[in-house]
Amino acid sequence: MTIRGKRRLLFIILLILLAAGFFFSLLKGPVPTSFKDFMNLLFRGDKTYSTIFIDLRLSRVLLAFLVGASLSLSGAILQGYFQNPMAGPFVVGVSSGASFGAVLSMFLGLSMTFHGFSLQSIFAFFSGFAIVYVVYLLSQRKGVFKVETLLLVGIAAGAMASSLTSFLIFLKSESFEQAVFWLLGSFTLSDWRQITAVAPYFFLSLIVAQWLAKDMNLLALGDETAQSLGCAVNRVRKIFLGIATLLAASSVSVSGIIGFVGLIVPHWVRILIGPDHRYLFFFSSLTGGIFLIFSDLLARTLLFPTELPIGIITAAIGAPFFIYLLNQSR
């Protein structure tokens, strides 16, 4: 089968999985519901089922899709950026920085809300951005930017942020349950305000990424070759780093850290349809959203009525894949 045929087949399969994921996620929850109840909502406008299906479950499944799509797109961008299939949002320190900001807010006892968002989410968003900005500044030497230096500084900064996060949790153990939300990820607090905050960032980033996809393909040939072919390398790299950070920080600010999505999904999609970023960005986003919908469904139903942090599910799937990827690289 040709690459074009594989793309079409994958698109059809993903649409079917997306519809199935939405359907089962809407029917599953603490309150038993059936397809008949869902039909009553559609045709009779039952207010009770409206709260269950629309306010609670639909908002959750949409947020799971947006976060999964954002993390996968961020991972696809960073893997192309570093030319490394093991790159992801953790590499530049944004995930660790965002979790540090959230836990710092808990440690300081800040519980205010701003336009429907808790200070924990706001701290997470801006601390994720701040650590990447510092990493970017430190990776430049005499005004010259090097990707390899950014990679190493990002790993070191992420490790530092993680150690500070653990230290704050140790000092204030009574906030441990809240901290688990940020360290392992969850959609238990999802609502429509979070969706309206994350969605613009995702769609704007996807549009920009698609617009610059050809430039990312050129970067794969090396900076000098890309420059000679008309790519403004420094500007394009700054834009890609900025939108990858934006995607990861906005995701972590509403769901906590959900590991491995930005690592395994883009790599899996690349194996199926090839490395052309004009298609890789879109398919990675769609696949990541679907992957997180089903991961959230597993987290809610595997030990029902107890709900698992979604990060446990993604780690259980992603860790073996990461080991496989590492062995392949060797």
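Computed from a predicted model, the values in this text were never measured in an experiment. Take the two forms, superpose them, and find the largest set of C-alpha atoms that agree within 1.5 Å; that set is the rigid core. Residue numbers count along the first chain shown, from 1. First, how it differs from the form predicted in complex with the partner chain.
- Taking 2 Å as the criterion, Ala102 counts as shifted between the two forms: its C-alpha moves by at least this amount when the rigid core is aligned.
- Core-aligned CA deviation for Val134 between the two forms: 2 Å or greater.
- With the core held fixed between the two forms, Thr188 has its Cα displaced by under 2 Å.
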Given for the second form:
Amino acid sequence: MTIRGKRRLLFIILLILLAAGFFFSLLKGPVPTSFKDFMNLLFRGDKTYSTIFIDLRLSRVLLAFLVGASLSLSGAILQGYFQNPMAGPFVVGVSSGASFGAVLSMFLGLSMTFHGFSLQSIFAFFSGFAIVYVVYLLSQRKGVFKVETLLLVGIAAGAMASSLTSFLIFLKSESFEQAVFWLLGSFTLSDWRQITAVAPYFFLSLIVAQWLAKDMNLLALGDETAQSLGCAVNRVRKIFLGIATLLAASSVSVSGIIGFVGLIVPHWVRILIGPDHRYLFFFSSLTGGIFLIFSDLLARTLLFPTELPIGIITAAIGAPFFIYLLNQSR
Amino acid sequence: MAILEVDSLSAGYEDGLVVKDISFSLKKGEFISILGRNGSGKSTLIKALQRLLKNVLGGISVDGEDIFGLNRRQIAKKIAFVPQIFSYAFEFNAMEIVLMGRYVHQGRLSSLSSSDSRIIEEVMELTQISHLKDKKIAHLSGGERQRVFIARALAQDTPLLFLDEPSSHLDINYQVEIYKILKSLQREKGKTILSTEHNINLVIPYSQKIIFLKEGKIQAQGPPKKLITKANIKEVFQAEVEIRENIHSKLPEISLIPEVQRTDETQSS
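Form predicted on its own done, so how does the form predicted in complex with the partner chain look?
In what comes next, the whole complex appears, and the chain from above leads the way.
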């Protein structure tokens, strides 16, 4: 099959999966509802279950999609950026940094909103950015940009941020659920306000990423080659690092750390349609969104009525796959 | 008219200069080889000439324009570069790699135009890689991969072509093949070619001009017939050699003197 044919087929399959994901997610929840109830809401204007279907479940499935898409796009960008298929928002320390910022704002009792942004997500942004910036500076101090150093420093900085996060939570330890939320991720708190805290950044980032996708193809060959082919490497790198951080921080600030998504999804897509970033960015976003919708569905139904943190599901699927990939690449 | 004019160029990395006080010029359609030992600054020089390093001093004018006044896109329309072979993290196929040479001529969101396709097809034929276009770059042999990178540089459609040790890591048959391709590009496409190399004999038949680089400085420059002398080779490479005439090309050729024979010679003299 030609690569164009593969892309077309994958797109159709993903659309079907997306529709199925929405369908099951809307029908499934703690309150028993039937397909008929849903149809009644849709076609007869029966408002009995409108809060459940629209405000609880629709907002949740949309949020899961947006977070999955954001994390995967962030991962696809970072992997190209570092020319290393093992990179991801978690590896670079962004996710852990953002999570620390969010928890810190809670710890300080700063929960006000400001021009539609919660102070919490602003903290998440800045501490995510701060970690990336420090990691970035440390890894290119000698004027030469060392990818290995960057990954190691990123992992170390991430571990430090996570330990600080745990420390803050246990200092205040009024709620175990809070710790679980920030360290393992969850969509239990989803509402429309959270969607507006993710959606604009996701769409903005996707547009920028698509605009610079050819540049990313060149960057993936190394800086010198990219420059000699005409790419303004320094500027493009800054923009990509900025949006990758933005995507990860906005996701973490609404759903905590959901691991492995950003690392695994771009891999799947690359295996299916190749490494061309003009398609990789879009397909990673779509696939990542669908992956989190189904992961959330599993998290909600596996031990029904108890809800599992979604990070457990993504790690259970992602970690073995990651090991398989490592094994293959050797 | 000189297409490349280099005037007292010094360049290096943040911890110091590697090449110093380099001056030479290159006429349109010439083939120049920069020869020197490992660590003599060949790679630094070829990168500095395209302003790929931060620390570059002196004058470089390309096609009549000061390179320091040009942005990356403008430089990429004048000079195409084939770096030393290395492996990539992602499995692009040969066609995708060659296509990247068109980047500087394309709009950001535009797909392949008919003139792009025509050029891609032509350069892939020239470098004899048309049959490899769907193959992953990692699955190609060294010689095939080098041809893909040359095709990418040709797709860039520039008057100047720079190559950094194009024959390194290649088997001897591929080494000659690469230089044959370069020669045909010079002849048929009028390319001006600058290449670094450590295999002296390989470049003699193809180069109009040679530069010997030693410890970052030009030791000698000129046509191969003049430059390939016992004394020069000893000075630049610290190697004892004999110079003979190649029976086919009638050009000078160096032959290494084995250890045993050399001691014999010193005894007899």
